[in-house]
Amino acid sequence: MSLPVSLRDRLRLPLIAAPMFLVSGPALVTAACRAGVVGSFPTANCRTVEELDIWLADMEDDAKRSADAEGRVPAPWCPNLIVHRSNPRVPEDLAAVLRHKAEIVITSVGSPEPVMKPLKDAGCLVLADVASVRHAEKAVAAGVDGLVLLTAGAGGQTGWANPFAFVRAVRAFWDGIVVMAGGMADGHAVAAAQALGCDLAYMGTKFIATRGSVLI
């Protein structure tokens, strides 16, 4: 596996709860966490950086709290940085998650390369997500920890690659950390996504009929 034993000893299952639109909130978050996945929500689903300021701080309350009698730690939480051109607030959201010092950060919808110095400077795990070849191979030209695989059936309708396809291909030219998203309803999807060479899997539907979404 390409995944930091730091991580890796803190997970339960290969998996990240992904950042769901209007969904994922602390409650959320920290549940996964807490159970052994690593826990995300797009920055987007905070009105205001304000917002966004006291839900990292919540989730770093949580981390505290729930550590056992022996320092062991709940799996990270991970913000997902929107840092498409035409979103304003990349600049804020970056610097409220630095401030909190995330361990883990997933960009979406662009090229990563504008966030990539600070947050590997903070020493913060950077994943890209994807949806082609070509976009894996520019956010490894950035610098990235990893990819997120954006395959057939990936939240959003944003994935149309065959993930047997895609995984491959990227494997080809990438040693680093793959997740693929698309389809993952259950532990046989997770266990093909790591026959396939890929270290976690990214689920996000599932989540939504939780005690925790902001839907519920």
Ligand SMILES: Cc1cc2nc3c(=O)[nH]c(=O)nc-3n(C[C@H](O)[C@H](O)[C@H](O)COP(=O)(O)O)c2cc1C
Second form
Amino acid sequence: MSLPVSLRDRLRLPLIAAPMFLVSGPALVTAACRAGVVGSFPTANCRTVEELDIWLADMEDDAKRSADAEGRVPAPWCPNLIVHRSNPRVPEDLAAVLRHKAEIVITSVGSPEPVMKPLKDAGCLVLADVASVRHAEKAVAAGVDGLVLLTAGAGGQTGWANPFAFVRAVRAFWDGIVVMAGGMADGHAVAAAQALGCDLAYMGTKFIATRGSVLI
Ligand SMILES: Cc1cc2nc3c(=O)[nH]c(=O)nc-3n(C[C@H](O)[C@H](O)[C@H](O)COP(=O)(O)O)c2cc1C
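Would you mind generating the form predicted together with the named molecule now that we have the form predicted alone?
Every chain and every other molecule in the complex is listed next, the one we just looked at coming first.
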């Protein structure tokens, strides 16, 4: 499965503004979505699930306002669920994400398997971030729609694989959505990712020094 047309048509660039702890909040996410880039944020950036509900409602409202003002549907906002077993908030955050009908969810730091069924039952596109071929195989077996390949240089202390080798190794067994992450900062990098066989690029660090980035 490559990118659904309904998503591709809403993107001005094949890009996800990557989720960043203590960096990505509603201002950055909505600015990205209005610019035609998927805007993502870790649900852990909200101190409580009540705050998460408020953020998600704001993002929904902003998408409606933007569609009304510009006559085109903005790129989707995309919560990132940190699915590691040490995160006690996964069930609550998942419920909030489902309540607000997220179109895309990114899972990270663990197997997406526990959250797959509810997300797929709700029609959500699920991308899982992975840092090795073994983790990619496990995520594919869990039924994800796409893989975010964390490669050498990715901010947030994850990713060590060589991007050329990793993307081609995954493409050898997977024709679903592939997103490349790691040290990407401009259009040359996005074009290179596409040439390698990726559907989307993933940029984190590049968005730190932007007006919407800081959470206070
Ligand atoms: C400050 C910072 C915080 C991050 N926090 C998260 C996070 O909470 N969840 C997550 O899945 N990835 C997180 N990441 C990783 C990014 O989502 C993304 O994989 C990475 O930034 C891509 O590499 P780049 O920074 O070279 O563009 C973080 C990255 C940075 C730089």
